[in-house]
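Shown here is one chain on its own, the form predicted alone, set out as structure tokens.
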Amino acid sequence: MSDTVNLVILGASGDLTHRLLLPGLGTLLKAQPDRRVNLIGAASEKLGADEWRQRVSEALHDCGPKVADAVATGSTYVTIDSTDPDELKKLLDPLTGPVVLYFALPPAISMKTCEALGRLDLPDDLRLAIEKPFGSDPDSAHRFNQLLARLVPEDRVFRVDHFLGKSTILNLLGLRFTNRFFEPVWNHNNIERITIVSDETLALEGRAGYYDHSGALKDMIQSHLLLVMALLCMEAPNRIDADELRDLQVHVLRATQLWSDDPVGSSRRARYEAGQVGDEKVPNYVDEPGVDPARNTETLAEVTVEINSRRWRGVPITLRSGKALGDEVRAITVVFKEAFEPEGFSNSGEPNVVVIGMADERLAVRLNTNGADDKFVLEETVLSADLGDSPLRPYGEILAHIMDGDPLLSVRNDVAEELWRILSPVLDAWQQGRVPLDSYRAGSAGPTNWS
């Protein structure tokens, strides 16, 4: 940690930087005070030095005044057109030591910025951190990967998916591969079905500029939830390192296809209408500022896939994510097949279930046990454990690996392209109107016709 790392954030005046990147950086520097970072904000918006430092200080408030003051005082801000090679050269040339160029930019601007970088002699230790989505379909993802490959080696490209920095998601590695009673039963012989859900009560929250061009499928399922599935279902690694882990992820993804290879029957979509979530009234999605109703953007998406492998063939895996729903549900649920039950019990037991919370950091295992009052009546017993939260926010975990030059938690080029391949038939079917756009009241559990 002796070298000072130059963290240059392009698009530094935006919401991502203030809401996620800077607070994540703050938790990292609070947990690792010896780490040395030179923070440079860069964006097209004109900001004075004092205004920028005030924004940095506010974003780092929860990390304590010592961290906030130290980062803010040493930080600088540059007004820049990131698609202009000359301006990028002026930004990068004075920097010495490792440089992390973080693209907190819309995807189209990120690609134009990379094209501009291609006209420069780049620093030897330049690392590129690219926010999702990585392209908009398999072809654009492939073109973006080719562009990045002309700039720096693949191990210095960090495609950021902050779900990979969540402590619960990283806990999957320990849970799956260090417990003998899980690994032998983690297959289609024992598991009936899997669901991976990320439902939230939040509505659009002023993000129409991004979300209305994306929707729930691209925003959550195409990137986050498919990667969670890959970690949950991959084969056992011999060691935890970047090559091994990502080789196994892409092995799972290459074997993944839509359930019954049917984009219509395997997918559903819906959009919220006016309602109430808790005490807050939520307007109709199409009435939100910045929304174009003609785009038919979905706010709730569900897709069922199958991993066509020896371990998983025949197990439906349902991925779902939505906004403005009545309950916040972020969990992986693994439902096991029914066990053999000897005659003599007065009732049937329920299937065993493992629930891994992606928000509350909890593990629950549902078992059948003898009833307390009548030993021949089966009742459900839940064993639960707190998995423990990390002192680092997900973006802090991600930034630590980028600054250390470790691509363990970044999305590799072939992984990014496989994510698009899996869901491109669904996107095509939706574009053609072959899957209806259902509706649901904000604050409800979803469309009434969804079972």
Ligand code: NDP
Given for the second form:
Amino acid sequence: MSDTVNLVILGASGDLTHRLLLPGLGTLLKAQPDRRVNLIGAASEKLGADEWRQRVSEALHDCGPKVADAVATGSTYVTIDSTDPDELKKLLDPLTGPVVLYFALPPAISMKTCEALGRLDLPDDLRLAIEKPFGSDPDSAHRFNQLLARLVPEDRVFRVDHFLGKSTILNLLGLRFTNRFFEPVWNHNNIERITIVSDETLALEGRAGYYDHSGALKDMIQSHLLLVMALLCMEAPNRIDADELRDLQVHVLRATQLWSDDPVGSSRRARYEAGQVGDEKVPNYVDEPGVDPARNTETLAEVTVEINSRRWRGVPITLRSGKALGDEVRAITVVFKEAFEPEGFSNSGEPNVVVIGMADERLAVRLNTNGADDKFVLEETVLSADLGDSPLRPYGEILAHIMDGDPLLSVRNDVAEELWRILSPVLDAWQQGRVPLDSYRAGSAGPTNWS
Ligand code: NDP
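Please supply the coordinates for the form predicted together with the named molecule, as a counterpart to the form predicted alone shown previously.
Every component of the complex follows; first up is the chain already shown.
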């Protein structure tokens, strides 16, 4: 049986806690019922103990009524202004054993809360879980890192990236580094281009308060897709552990720059207009409650980068993410250079393509094979396989790693700053209006002028 971990969620009345954190905890406790968790919710909202327990019990339904009720019954809720050091002290002082302080707070409040923590004697075994977005530019990310470094050692800071769950990371590493036929061709001699796409059919869903200040570039490309790229393109690790992987991630990110070093030519942005996704009518983005059209927030972003290394120089890597699109696509597509074909076939083969799914965890490899009827005609054959998913939701995996003190799934301080460094020229160019804000119909594949 494990030690009891105090899981203190600041911002416990918010959307993240309700929709993702608690259900994730449910899947974790279902898979590992011996874990002992003392759950404490805290937020500025006044909430009765019974109402909180009811919310916890409902959100944990995945782990079965017995475990859900046990966690909910032992759980407490505190009304707090987390930026007030005295109130934080009252919350933390009575706790014994490991404490995970999860910041499910608006980003500006998280920073102020860390400033307040800096005035306290903190518990010995305190871990801080920080949500995205981590900072809003390279300077603010650096300042936030400095602030955190004054509170706890770096290996107790968990910058959360729920997109890169454990199974996605391990599937990528397993595929690349345990198959002899992948690794020798994983370079600019053989690969023509790479795209990493996370398109969703969901529109704003009432989240203007967050999204209209963020947009697709910060929400997805900065926070998630560059990290996927780093794992896909890094050098071979000698072992799978947090230090090794993060050293290799930062190594590849440091070599990453915008394509041709040109923030205007390497980036595109667009915003959705009224349309229909499946059976759902979607209003114009600018008419959604809480949206300020003057912010020019993009709902679709695309950036092409190059890794200026011996392995990757000259290979365009395009990262794209958008909302309210016709198809849900979460995939890495690696397109190989054309093969040198002998003369004599009546048509020419297509380049090989490897597609790695990031949501459905599937692999597809496109090959040329000879036609059954006419061996001189080349046909496309797709080999596909399931890569194996995890029984835990991503937040279940994240909480497990934080409670175990293993930073494998968290983003290290230097990695977080590199992500901003790469994209900040694009943010500047967009701010200055140097890249047009195109539009697309909700439910379409994107702007008609984007090929
Ligand atoms: P919400 O606005 O829904 O919730 C914020 C929470 O913070 C509320 O519980 C609010 O309490 C509380 N709060 C605000 N100020 C204080 C304060 N001074 N003291 C104590 N509590 C306070 O935000 P989300 O849950 O959506 O997001 C939280 C974080 O998670 C953000 O950083 C976001 O970027 C990140 N995130 C969110 C995702 C999502 O899908 N929601 C996905 C990934 C990351 P009250 O309601 O009483 O004001």
